[in-house]
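The form predicted alone is given below as one chain in structure tokens.
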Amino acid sequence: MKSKKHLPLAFYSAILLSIAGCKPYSAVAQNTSVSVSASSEEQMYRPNFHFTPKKGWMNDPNGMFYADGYYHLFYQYYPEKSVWGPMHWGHAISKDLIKWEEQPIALYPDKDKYIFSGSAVVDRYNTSGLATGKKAPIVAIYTLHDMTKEKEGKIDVEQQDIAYSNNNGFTWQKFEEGNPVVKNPGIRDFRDPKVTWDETHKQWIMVLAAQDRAQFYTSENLKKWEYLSEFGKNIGAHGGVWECPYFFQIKVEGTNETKWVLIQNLNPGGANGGSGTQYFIGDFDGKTFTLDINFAKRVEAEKAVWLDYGKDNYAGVTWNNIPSADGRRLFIGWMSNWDYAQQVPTNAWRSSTTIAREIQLIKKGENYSLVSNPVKEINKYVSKTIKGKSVKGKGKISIPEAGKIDLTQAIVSFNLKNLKQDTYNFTLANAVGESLTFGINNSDHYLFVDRSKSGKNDFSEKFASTITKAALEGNQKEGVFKIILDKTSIEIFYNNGEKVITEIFFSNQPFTSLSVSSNEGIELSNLVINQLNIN
């Protein structure tokens, strides 16, 4: 396989070299944000319940698994600065996917050899032979990126290594005897290994990002890997390099039918610019992934099918080893975008994760789709519930119930009924005239978010230059919304998660009001506002 043409090395010496676990394809300037005091920054922008590191830079989640009552979250991390740098694996744990406790760094880079994205699996039957006691070993598979080779302009800068833990991921040892477990075959972008157990064919499966496609490998012991096949050339979105894949089997809701899902990130080329996450649904015979015939038609018609249409959900993966009694497929993403992630107006830390979500596979007619919704665990943090009256009228109508709670940590749900060919605007606003607007354009058939007036946005020309849109299928008769608000983010789940939009913003004061407007008339019902209290 031939490598893509890359910019000359001299270009990279002039500005920041754009490499990360799932890395930006184009170079991004270093920090240009306006500084604020540390106390103001904490108060204004530190999320209430989305995970952020106490200091430093964070991007991709990786290496996630569940064991002995804890969900483990690892992530790309640079503790020394709030911009991308020598990559470590940071670590956090949670008992409920909502409240997170930051842990000591899990994996450190060696000199000029960075620890990029990957995954971790609970090796229940000790297929690796790496157990030293009765506990199942945890085996992490990650990309080792050689910066020395990078600076020399070489191609084979990335390989796949493993490390292991015999105390549920709290301390790690690199596998010195046999790394790399997958050598570089001469591909410049060859990274982000995600491993899962294929129960049907009794094998470990690894999917790797390889420039403009995904590659599949198999192993019996997590240490010796054999190439199987590839997928993706000229299929789906290809506006940028493919990276951070994830491959898993899942049941169709309400049936015993199973399908295989490939989640595939790319940057740039997302649904609304910059980073984005598309997915594919099909079948896997133990060697080759083949698109479902109807889903293939959908991909061809839509060019790509997106997991999230917002600008700020990237590189997401799911947890390994969720108990069968639970049975959910649980997902979390990086809540930012390589277009501006290193310029957002925080300096002590940068980036957070999305809310944890349950992913489900549904079938309508002959076609399959993924839906995603906030995990149910968030409901135990509801401290107050306000049920609003039905709203019916024209023009702009205030929703007074929203002024009775703290909109910096809230869940807002409602139904729009009897929709006409009109635009339905919902506007969050504050006392200094800033606003964030979202809603439905039912004339041109799309959901939207407009953050152009939401506060600070001059740190990047790409941050609010366009309105985010998610296409809808024809005129909507009714729309069901669930909105998660957390100080600097909005996550919109439409029609039970069939369409999702995730966006960040940086208002100078908290939003304190919510209104809705429409020229043709508004019918709003089932308004429920839940106040969250997550301390």
Given for the second form:
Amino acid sequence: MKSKKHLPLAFYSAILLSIAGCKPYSAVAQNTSVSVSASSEEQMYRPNFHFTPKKGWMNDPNGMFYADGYYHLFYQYYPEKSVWGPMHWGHAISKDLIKWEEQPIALYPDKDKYIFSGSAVVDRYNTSGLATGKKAPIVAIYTLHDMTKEKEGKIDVEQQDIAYSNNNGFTWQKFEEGNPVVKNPGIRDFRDPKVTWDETHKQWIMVLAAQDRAQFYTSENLKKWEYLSEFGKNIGAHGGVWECPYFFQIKVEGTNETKWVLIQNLNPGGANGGSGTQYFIGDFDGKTFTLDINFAKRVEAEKAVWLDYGKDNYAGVTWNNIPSADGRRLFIGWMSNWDYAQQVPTNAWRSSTTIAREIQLIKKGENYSLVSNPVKEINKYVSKTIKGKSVKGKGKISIPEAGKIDLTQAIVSFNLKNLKQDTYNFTLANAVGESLTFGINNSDHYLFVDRSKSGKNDFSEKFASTITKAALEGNQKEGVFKIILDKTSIEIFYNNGEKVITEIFFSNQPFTSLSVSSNEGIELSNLVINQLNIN
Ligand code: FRU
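Moving on from the form predicted alone, kindly provide the form predicted together with ligand FRU as a structure.
Zooming out: every chain and molecule, the one shown earlier first.
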């Protein structure tokens, strides 16, 4: 049942500070004043092709699966305000991962029992026995967060429950008689169960976040779960609470070798502050996840390995049940950060998802790593392509081709050659003097985004106080950029997705020009600007 009760803000703030790894809810909840009118807010800030709910608050993507021609996306949702509140699972569907249609809410909280993050699987062989007809049931596994217990200062506020659907996820029943399927063992942060089918060991595997580590459970029927092992204490980044893990097996590109990947979100403590997504690569014997030896060295050296270095890709998960003929590992994240998500200058709704991405595992020498790139489906929305001239020269050089298209929905790609020990600043600018700068610092070896002059940024001290950096391995001789722009977001895929930066911004007018500046000189080629038109 939908809860109509609104608790005082101070109550939410106190609760939220404790449950959510110190998310600064108190500071945010009050801030709903913005200086743009509702219509200009829609026009200026509603993304063209990144999913946003029509109204209300959204955070983590949840329960994604594919069935009968549709990609299903569920998400943490509070329909009544554009700040975090009693959590529901919102629902959207897409035939191509780009154009989304919002659906009726999938799961409502009961009184103050909130439906937190989780996953959903297509139970093809009805292992759960929850089918009512011939169709495979869809089983959602999520955290039930009990606010009454929370209020009473109890520890065991989070447990794992299931719900099921016999019509491909359009309507759901909670599994009242059998919940919880995993009881709280006395751990304060015990949430975000992500389930996948482990084809190698023929079992359902659940990974969930237990404070500072991931725990693994096994099941034959999605209803009875047995604890297997844990991973992560003192490994990788631990600047905040571990949340939203995800665990899957993946082939090394171009081989038949497989590895296991643990995606592990944490907040705060991300690569550039606040919320962030790290990952680990290793092996799984059906019980225990062991880090690959070279990957372990990399984690040791870099402290953590990040899926995205931007401030705005959090709680991302991948789709279950992608047909084997397709075989891609498809990912989507929440394009915001708990540091300021509730303060961003939109009133009617808050937050969007990232663009859907294909994740691949590559091996160079003995080293494994993940690369992510926008799904190829985006290309079918290209309405116009402008190929640019090569650019060579020093100082500030304008890229006039960029002025010929609408940069609020575009893909910009180019290659850089003969890079020197220099900084290459690319600047998107508008008529009111605002700009967003990104590029490569090849003296100190990092990719960066600087949104400090990109428009509205005074809604949070943390939004633009630091430049976002992604360390690059040594001197770059050349670089390949693919950049996706959609009104309020930039997603940079560098060197075919080896390094990714995702960031949001709120300019007062659209950016209409692109220029580049360098001291030593730049050599830019293969400039392609694709206009997108997603109607
Ligand atoms: C991550 C998170 C999850 C939790 C959900 C609550 O952003 O804190 O751990 O399940 O949000 O909305």
